[in-house]
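Take a look at this single chain, the form predicted alone, given in C-alpha cells.
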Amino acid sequence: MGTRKRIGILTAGGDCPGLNAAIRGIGKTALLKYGYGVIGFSSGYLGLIRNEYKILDERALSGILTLGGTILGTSREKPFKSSEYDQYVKEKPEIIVENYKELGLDCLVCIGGNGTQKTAWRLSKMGLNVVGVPKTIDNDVWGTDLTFGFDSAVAVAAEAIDRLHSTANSHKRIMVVEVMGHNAGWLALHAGVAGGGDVILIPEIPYDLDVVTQYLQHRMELGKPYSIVVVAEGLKLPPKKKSKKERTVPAGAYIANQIRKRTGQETRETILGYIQRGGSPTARDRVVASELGAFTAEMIHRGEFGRMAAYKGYELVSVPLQEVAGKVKTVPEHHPLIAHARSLDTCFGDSIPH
C-alpha cells in the first residue's frame, strides 16, 4: 500500500439491517474522499484474530446498500473473555495487535453493539487506533440517541402486531407478542405504540400481573373483545415459589400463561425472534447507517481515535469509547413516549389507565 493510509472494518455481534450500508458509507468515503485503502475482516473479531480479510474496493462496495446481513460476516467472539475451553484466550488480544501492525493499519473500525464497543475500548487501551460505530436493533448503546437496525426492527414488529390485531379480533382472543430487546424496552415501546398495543411490558417499569389482568377484564366489560399485549424479551419474571430459582421460559409465554390462568380468556403468544433482525433495512436505517459510516471516515481523517460515532438529536458527534463501554442505555421512566402512550389508554402494568 506504500504510504497510502489503510483502515480495517469489522462487524461483530448479532446481525442487523443496515450493516452493509454502514460498511459502504465508511468504505466509499474513505476510498473516494480521502484516498485510503480499505480491508474488511471476516466474522467480527474472529477474522482479526485469524487474519482473515478481503480488500474492499469500489466494486466490493457496490450494490450492497439495500442488502440485509453483512458481507463481512459476523460472530460473537470476545477476545478478552476467558474460557476454560480456549487455551489461546490469553493470547488473542496480543495476536490482534500483532496482525493490526503487520497489516499496516492506521485505524480499526468496529461496528457493533455494547459488547463490540467494550472490546473496541479495550483494544484502544492497548495502543490501537480504534473507532466504534453503534448498531443494534435494541437501540441500547450508551452515548448515542439512535442506532441503525432499530427502525427496521420496529417496522417488522409493528407489522406483526398489525397482523395479530385481525386474528385476535376474529377469535376474540388476547394475543401476547414478545419482541427482542435484552434488558432495554426501546423496541417493545416503539413497536407497541406503532402497532396499537393495549398493554406494553418493558424491563424498566415494574409490573403487577393483577393490574394487567384487571385492565384486560375491564376492556372486556367495555365491549372490547380482544387485546394485544406487547412484551419485551428481557422482562423480569418472578422466581419459582418453591425453589426460588429464576424462570427459564420466554417472557411472552409466561405472561400469556398467567393471563390465561387469571382471566380464563383464550390467550395465545407469538415470539417474533430472529425475523426482527433479518431482511433489508428501512429507508431510515439506510440513511442512519450511511451517515454514521461517512462520519466515521471523517473522524479517522481528523485523527479522532478511541471514540464512537453517535447521534445527539439530529447532530452527528463522537463520544469517548471509555464512556460507552460496559453501559446500557435503557428507557427512562419518564420518557415522553411512555407519557404519550399512557394518554392513549395504554397499560404498562404498573397502574390502570383512566
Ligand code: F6P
Second form
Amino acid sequence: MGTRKRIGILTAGGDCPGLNAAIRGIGKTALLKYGYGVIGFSSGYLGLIRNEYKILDERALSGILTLGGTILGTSREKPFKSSEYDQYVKEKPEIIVENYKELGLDCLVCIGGNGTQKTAWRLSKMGLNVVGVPKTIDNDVWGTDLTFGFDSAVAVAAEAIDRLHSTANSHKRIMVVEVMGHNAGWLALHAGVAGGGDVILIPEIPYDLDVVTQYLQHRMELGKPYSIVVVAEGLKLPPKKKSKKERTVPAGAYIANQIRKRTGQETRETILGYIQRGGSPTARDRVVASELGAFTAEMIHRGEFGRMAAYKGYELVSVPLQEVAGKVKTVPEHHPLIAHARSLDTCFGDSIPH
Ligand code: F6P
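Please give the other form, namely the form predicted together with the ligand, since only the form predicted alone has been shown so far.
Next comes the full complex, this chain leading.
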C-alpha cells in the first residue's frame, strides 16, 4: 500500500436506485481528486465481517451511474445484534475492527438507512474513522432533508397510480394502492400528490374509517364514480382480536376490505412492493447521489469522521452520526405539502376536505 490512503465502502440495508451513482461519486473523487485507494465490501456489514471485498479502480467505477441496485450487494446484517445461530456471536464488532486495521483502511464509508447509520456510529465509537451516507426510498433518515432513491420510488409509484386511474375509471371502482415507506409516510404523501390520489393515509395522521367512507360516498354523489386511495405500508391498523395470521394483513388489503364492506362499492387493492425500489435511478437521484458521493470524499479528505453527509435544503452539510443514530424522520403533522394537498381536496382520513 505504501503511504497511499485507503478507504472502504459498503452498502447496507434495503437497496435503492442511486447506490451505484453514490459509489461512483465517492470512488472517483477519492481516486482521481485525492489519489486514495478504494475498496468495496460485499453484502453490507457481512463483507466487512467476512473480509470479502473488491478493489474499486477506475474500471470498476465506470459504466455504473445508471445501474439500479448495488454492484457491491447488500444485506440486513447488524453486527451489534448477536444471534444464537450465528457462528460469529458477540465478536463481530471486534472482527470488523481487526479487518479494518489489517486492510490498512483510513476510513469506512457506510451507505445506508437508519439502521446502517446506527451501526456506523457504534463502529465510530470503537475508534474507526467512519463516514455515513444516507440512502433509502423511504426518505426517513434523520438529519438529512433528502435521501437518494426516494425520487425514483416516487416516480414508480406515481406511474402506477396513473395506470390505476384509467382502469378505476373504466370499471367505476375504488382502487387502493399500498406503497412502501416503512414507518414513515413520505413516499405515500409524495406519490399520492403526484398521482392525484383522492385519499392518502399515512402513519403520521390518525385516520377514521367513517370519515374515509363518508368522503368516498360524497365523491359518488358528486358524480365521481371512482376513487384512488393511497395507503402507506406502515399505516397503523387496529389491534387484531382473532388469529395471529390476521395480524400480517398488509395495510392496503385491510383498508380495501374495510372500504368494500362500508361503501358496498367494488374495491380492489394493489400492493406495489419491490418494483418501487428496483431499476435505474431518475436523473434527480443520479445528481443527488453523485453530489453526495463527491461531498463524502471531500469530508474524508478533511478528516470529518463520525459524521454523515446530508442535505439541508439544497446545501450539503455534515451531521454527527451520534445525532442521527436511533432516530427516524417522519412527516411532520403540519408539513406544507399536507396542507396544500388538503386544499386540493385530498382527504387524509381525519376530516372531510372543504
Ligand atoms: O427501507 C426500504 C424498504 O424498501 C421499506 O420501504 C420496506 O419496508 C423495507 O425496505 C422492506 O425490507 P426488506 O427488503 O427487508 O423486505
